[in-house]
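Next up: a single chain in structure tokens, the form predicted on its own.
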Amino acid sequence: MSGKDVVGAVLKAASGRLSGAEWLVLLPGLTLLAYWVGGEPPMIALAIGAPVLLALSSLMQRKPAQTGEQPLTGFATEPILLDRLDRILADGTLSGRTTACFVVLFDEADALLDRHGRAARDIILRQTAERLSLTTREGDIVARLQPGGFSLVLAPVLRFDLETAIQLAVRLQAAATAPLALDGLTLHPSVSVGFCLAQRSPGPTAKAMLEAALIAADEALRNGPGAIRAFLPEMTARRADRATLRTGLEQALDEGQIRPWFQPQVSTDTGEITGCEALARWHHPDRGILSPTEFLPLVEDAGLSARLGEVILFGALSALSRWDKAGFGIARVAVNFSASELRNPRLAEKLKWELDRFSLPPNRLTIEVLETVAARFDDDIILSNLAQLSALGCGIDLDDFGTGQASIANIRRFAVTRIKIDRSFVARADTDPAQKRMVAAILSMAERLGLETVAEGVETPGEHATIAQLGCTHAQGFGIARPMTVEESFGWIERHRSGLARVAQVGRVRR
């Protein structure tokens, strides 16, 4: 036997039994045992190339398995929790016992990774993981679901029902929703939970289970932030509802079937209308007039936004043009813009097109930013656009105030030239003293930093009253006129003006 063949046999008898230190352990023998047997060549061949080999095989060895575990997080995959559940729900058949799935979605997930960017997503995903693993029981299983979010499995219990499924869901979503420091930053991520309990699963399957908790997950989001629902099966229909509605959606837009209709704003002081506010509505061929929150939230999720918002804007410069022909003379038309739309590095160009398309000066169009925009998105892009719009003489709106935390600071840097406080003040300011004190703390704010105001929601004469008492000096609601068709509006804006003429000839008679 030659050296070389010596050295191969004993590297290959070893190499599947004996660890790294075993080795380096046996190396002066297994060197004497090649001298003795072949002399000095396939001593040193071994002396040389064990060692070498030796580093290799370890390399090799702590190469990570392929067990469907995530880079990112360390945890578990999809498929591994499905695959983990199956057997679950299969050995509770012979053992009676049960589980239940849990979904956790962040709130507004797009927006995180748009403020944020993806490395910081992958931090705040990592921690929002070991968290959640910290909540959970042994034999518990926690998944990474892509794009974004967890599941949760839990292991074998005898009894689980829905009262003890909604507290483990609060101690997730507390977990989750714990501050992060990131970068300097400290986050308050918001979560929403859905979950499936298996006695409720849609089928006796992981994957039939996990769907109905994603679809609990789904409704959580759409009544959220931080909202938690548990799967009831008439969800499987609403969300297969919203699909057909998404799928209609384009044509919908392309064919007129989405326009705006108006809701009036009235002067407290004078009872004169002094503006309109565009709300989209959808005229559905087969299911009649459906409401912006029925159909807005699938705009968003089609990327359709920019196209609702140039159909909305069109429809209201083209009120805006007719009420003129009329003689009514309406003074401004109010419009909601999205966040994308507000990122549109070209929105003022486009809008002073569209403005010059109608020979309307700028001061006749108001952009309404809600409240959670200017609280929440610290955009360049934004903050430009609406510099620049209000330089052009368009009217900013800080819409929904009140319910997004929006600063003082962000409020001057936004350029808001008005606030509309939000229906949950306004709401009984009639006969509840501390709605009262809110709404006068708002005005009084309001009139400290020269800026208009509007009343949302006035539903009452009582509220309306009350309102214009405080010192604000617009409101809208139901109680003055509800949102209407441009074609339905010539008629009120008619009545209305003759109701003041006939109060205003009533106190010249009666002076």
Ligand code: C2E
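Previous: the form predicted on its own; requested now: the form predicted in complex with the ligand:
Lone chain follows.
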């Protein structure tokens, strides 16, 4: 190594790979090395030049932070992050180092951030940003993204592969999801993480890499809560596909392309139809029938949940009126409500108005609430809405029971009338003793609480017989019928009723 190389190495160092303090510690040793390698001239150049360069470089590095940081949080903004990432990427091609960009987003950001007001929102964001920075190393940069969420760019490293990236994503999640104290409440935020490794970036610019990390985070959010996703090129195509679907959504709702289908629920005792659940379907002109998992997230994103709710409720109540006119005597129709719909302060009033419009008493309508929603003990609006609806006389079904950790206290407070045992417990309940024990435990709890029960996803006669024998009062699933249009329901109900009548007749003849 010549004296020129030594000075060159120091110049490179001053450009930012080690901190100033680290280089000052190394300086005496380097000065000796310079003397040993090249004699006096490089030694003098190093002894005088290095401190000057370090001072200049630290001034240069601090400059953007001073001008661009947000006064509120003291964390970098997106433009600063992009600027730093662009510099790292440009430098990386010369030095063979790499980097990665991470995006951390709150699961259900609207609920978490809006429920507690603007001041609380800033506290949550600030504390999370601080926690995220604590998990990073010197030189990494954490920035806040608008409207909520964070991005992290790694200082250049020699090796950073998928496995290391996942480990870091897990650490970021652990930091962001630690309990957070706020006005006497303890919040348990959950976050999803997406990332893009420099070597997998769709383009050589910071903008392309951040966009890729955002796409991955968006994909994680859809699969959350608490998911982690690495950017893959096909995610871009999926996103474009969703964007196309989203543009047609409003028109689809207006033109009646989105309608409820109905899945019957039967009594395990008599076999009679006790109700039907309304399940949204999109009759897409080009793509055929789309299931709610394909379009519900788009409805939420587009802020159209209330509109979808109106369409499904209207379809469900008009179906009930039509079944009444046909003399089918179906007791009730159940409608799924999302958390955002349940947070509408005028929900009870709106439902009452709709029921009156069809001259139906409130006990003909059941509200299905996901157990994960009922587990949120701190949501006063949802609590008060359900209390009002229950006082009105509507039934309240706790959906997907067993997956959402609702406490018994909450089941009481949410005025639940019925529990829907999730399909994951019902599957193979006849052949798998562990499944059977689980269903039995849920049923005995429901019985003690005086609640009725529906087993969801009953697919086989064996499962049907087992849940009936264990004391579950209602059954729903492909084994009884798949969801169907209201038009199809007439034929199915007729056939089911005449089947029951035949069985009763055979029973009478035998006796």
